[in-house]
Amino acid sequence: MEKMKLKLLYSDLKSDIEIIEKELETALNSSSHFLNDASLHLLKAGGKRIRPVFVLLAAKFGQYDIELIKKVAVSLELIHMASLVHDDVIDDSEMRRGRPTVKSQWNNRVAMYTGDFIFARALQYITDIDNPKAHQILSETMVEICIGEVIQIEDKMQLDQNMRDYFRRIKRKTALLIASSCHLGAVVAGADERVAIQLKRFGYFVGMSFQIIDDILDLTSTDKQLGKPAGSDLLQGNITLPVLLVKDDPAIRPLIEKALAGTMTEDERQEFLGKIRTSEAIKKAKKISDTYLQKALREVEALPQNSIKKSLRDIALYMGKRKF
């Protein structure tokens, strides 16, 4: 239902999104049946396609050419998909979007090579763009994403981390790729440099808000909605913002420690979820997310007059206010 609401916000792009969807399927085709099956398994799990949408919308501020801009959109979505495959190996995740992960359906080795293959395809697609700046932006983004993956491993199980550690992590995990989607869409379409930077900032703020909401929903949604156990982030050792905000609460900390130690029972999981849902942590985390969202909306207002501004605003509001 939520995904349908999002699609309605960019319904004007429907035909171009369909082009990108077909291009993604083509990009994931290979001579290896293992890679084919594993890659298409991930593609068929679906997704909001937020990054391609932002590429297309940002390109509307320049010379919009779907045949050119689709290369950028496909490349960004492939990078996102590859990072998900690698994330699932790192987190030892069995389910994603209600379906078995690649590492669960096959094994870690197949998953790692599938992720590497998808990354390589992303680079192949961007080579069709004759713009050195675009290549520089993409390569820097990929480097930061990889650093982010390592930081996430370093921060796992670490309850002594602070808010700065968390923001540093989600910046690389989510915000940078969304920022680059907006930036690259504008750059490749030849938009004014000032506008391209504004769109990049917009994408960064939206990405930060989006990830915080994602981390909140991991704790407030049902197992059925998530397609995995609520609180999975903590069970996998990932300390998110709501957990950081309650980690010193004597009524909740022992449950957090049990989750990190892998000794949490089902009853204790339900107890933990009940306590954190009624704590001030959820409200505080939402407020922080909303601060980023408001910064994103201010960037939209500062953009040149364009009919696309409403779409950017509506999608940002959806991402920062979604219930699931």
Contents of the next structure:
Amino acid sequence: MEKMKLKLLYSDLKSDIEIIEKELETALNSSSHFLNDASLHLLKAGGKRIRPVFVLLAAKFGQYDIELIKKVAVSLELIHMASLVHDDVIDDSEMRRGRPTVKSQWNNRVAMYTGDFIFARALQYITDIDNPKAHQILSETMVEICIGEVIQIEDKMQLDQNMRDYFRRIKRKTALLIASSCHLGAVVAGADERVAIQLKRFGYFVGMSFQIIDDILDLTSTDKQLGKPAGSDLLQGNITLPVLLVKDDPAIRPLIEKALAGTMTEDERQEFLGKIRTSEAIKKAKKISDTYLQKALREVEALPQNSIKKSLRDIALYMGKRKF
Amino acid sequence: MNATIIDNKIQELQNNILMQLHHRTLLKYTGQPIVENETLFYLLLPFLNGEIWTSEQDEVSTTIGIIYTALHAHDQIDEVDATSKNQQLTVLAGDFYSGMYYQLLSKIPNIALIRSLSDGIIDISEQKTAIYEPTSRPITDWLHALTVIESKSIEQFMKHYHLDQYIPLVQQGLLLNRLAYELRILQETHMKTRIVAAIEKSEQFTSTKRSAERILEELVSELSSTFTRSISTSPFLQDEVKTLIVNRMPRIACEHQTTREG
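Got the form predicted alone; any chance of the form predicted together with the partner chain too?
Time for the whole complex; same chain goes first.
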């Protein structure tokens, strides 16, 4: 339902999104049966295609040429897909978007090679863009994202961290790729440099807001909605914003420690979820997400007049206000 | 160029690679990135043979070495359980190294080479995955797969800089190293790696029923002879480089060559 809502928001781009879907299918084609199956499996699992949408919208502020800009959009979505395949190995995930992961259907090694294959395809696509600046933006983003993931593993199970650690982590985990999607769309379309930077900042703020909401939903949604137990982030040792906001509450801290120690029972998980849902933490986290959202909207306001501004605003609002 | 100068040049390249990939946490949990000296030797072969070698080629050879470390990191992931911190960070190390090679080439900038190396990595990933497919293949397919896995990135580099005449030597040399390595592991541990098991399975396409060890011995022997011939008859290799290559051939290959030919 939520995905449908989002698709309605970018209905103006429908035909271009379809071009990108087709291109993704072509890009994932391989002479290896295994890679073909694994990649198509990923494609069928779908996704919101948020990054391609931001690339296209940002490109509307320059010389919009779908034949050129689709290379960037496809490339960014492929990089996102490749990272998901590798993340499933790191997180030992059996399911993603209601389907078995590549690592669970085949094995970890096949997942590694599938990710490497998709990543190389992404670079193959983007090299049709003969603009060194675009490559510098993308490569720097990729390196930063990896460093972010390394930090995430380092920070796992560590309760003695602060909000700055959390923001630094989600910036690299989520916000950077969305910021780069906007930035690259504008740069490749030849938009004014100032506009390109504004769009990059917009993407960054939306990404931050989006990730905070994602972390809230992990605690407030039902197991059924999530397709995994609510509170999975904490059970896996990832300390998110709402948890950081309640970690010093003596009524909740022992439960958090149990979750991190891997000794939390089902009853205790329910108790923890009940307590955190009624605490101030969720409200405070939503407020922080909203602050980022407002900053994103201010960036939109500052952009030159363009009919696309409404789409950017609507999508930002959707991402920052989604209920699931 | 004597052996010491060559070793120093390889060491310099090795150091450049390690410097580019230095990351405190990765170093702590996954150790130094691994790149084989023999791979670097073949990557530097044209330089060692006196070809014109620009500062860009020097820089690019570092990125080729980084690609090998990236792909090697992902080869270290356990098929079933990668939940330890070391394994999780090895996954990320491989991704980080891949990002680094892309970033270095973007800064040069050499977009055409990024394209060509990506083509190569696609080919390598396809061949690596083929080993996991249930279908049997003839031995020539596996030799092709190993050739791609071992030498494709260097091939792309050589093609890009019009050093194509070195490609057959790189292919033979690195394939021989890999087969000799597989033979040594099999003899020492009596364990068959996936590729060795796949090669043994290829026997069903022949009338012979050789053991994996026998097949590998014969392959190493044949390839040693072919490679030695390629080196000695090469019209462009300097004599001292010819000697260097022969001296660097894996000992196990020399032994089998002597046994067979002697």
